[in-house]
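Coming up is one lone chain in structure tokens, specifically the form predicted alone.
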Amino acid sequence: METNKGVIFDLDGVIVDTAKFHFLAWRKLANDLGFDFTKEQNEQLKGVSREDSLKKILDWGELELSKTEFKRQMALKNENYLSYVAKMDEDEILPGVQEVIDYLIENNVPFALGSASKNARNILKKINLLDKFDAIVDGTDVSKAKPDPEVFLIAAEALNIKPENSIVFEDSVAGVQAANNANMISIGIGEQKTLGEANYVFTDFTEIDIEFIKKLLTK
């Protein structure tokens, strides 16, 4: 296939769904401290850094931390999501996204990584798709997050694609906003009420037919 395009794809909620060992991580490290912690505000939580996840929690639980048991619980509640994500195999890839990165592939599309998470070469390993990726840009190589769309553009840089010609699948408002103020095509996954900015939503990637992504890559 002829085509000036990449694709960019986020890692929670779009190739695994990682937020749920986040929410037990985070629940637990709520609880630890005194206070309870819901999946609602788990939600609030997508695509934002582990500090600032941190500095929000503390917020609804009301309590301030020392800056030295900040930063011993932010280790804790990593140490318990990776305890989470130690167990993961091929099977926490989400429905219909192995098709998407086949065609991918059979097509010479490239198409790259581009997540807030700092343990996303960890979770594509561990997943079996580390190697299938032509670049992959985590939260150890972006100083700014979403919706900041340094993430997405540092990822098109490194598949020598245009801005205007990377395609973006994102679960978070943040991300299809850094997507968006990147001049890129977004594909929200998840809720239209929710992700309504993108250029297109879906619920998952079993909604998103073949036909659709080579008409969106020859366009």
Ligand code: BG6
Contents of the next structure:
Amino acid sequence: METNKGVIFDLDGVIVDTAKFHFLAWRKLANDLGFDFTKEQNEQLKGVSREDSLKKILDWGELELSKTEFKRQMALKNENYLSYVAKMDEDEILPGVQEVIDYLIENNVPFALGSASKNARNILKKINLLDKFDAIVDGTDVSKAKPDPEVFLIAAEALNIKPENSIVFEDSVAGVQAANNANMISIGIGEQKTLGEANYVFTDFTEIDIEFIKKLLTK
Ligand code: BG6
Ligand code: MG
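Having seen the form predicted alone, could you give me the form predicted together with this ligand?
Complete assembly follows, chain above in first position.
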């Protein structure tokens, strides 16, 4: 296929449903500290770095922690989160995702990962996708969190694709905003009422017709 476009995938909540593991682990942390937060509040944590997530949660619980305790809580959360990740294998790849990836590979369309997670490589390895990406940009490569466009701009540059020719799949509000801020084509994966700022929204990848992808790529 003749295309000057490239694709950038978010990881958590797009390729795998690790968003539910993040929620469980953050909720346990909050509960252990004596408070709770809702699923609606959790939407604000999606796409947000580990550190910023903890800051938000502590705000909700009206708690302040010392630097040492803050670090300890982040480590505990990650340990708990990784206990879920440890059980993952390629069956965890969300329905319809593999088909899109296979289509991109068959048609020589470059694609990258653009994730806030520092666990991204570990997870991609577990689901057997680590070697498939042309570039991986994750939480260890960026200094500015989504909605800052940094992560996606670095990914597009690594693919040698212009921002306006980059198509981003995102499940978080912050991520959709990051893609829009980068002047990229944003595709929200989730609910229209949450991700309405995206150029297109699909409930999940099974709703995406390969013809739609083809049209976007050849436009
Ligand atoms: C994002 C998730 O992909 O990565 C957030 O949507 C998470 O929920 C962030 O906090 C950082 O992930 P990690 O794995 O480095 O704690
Ligand atoms: Mg996500």
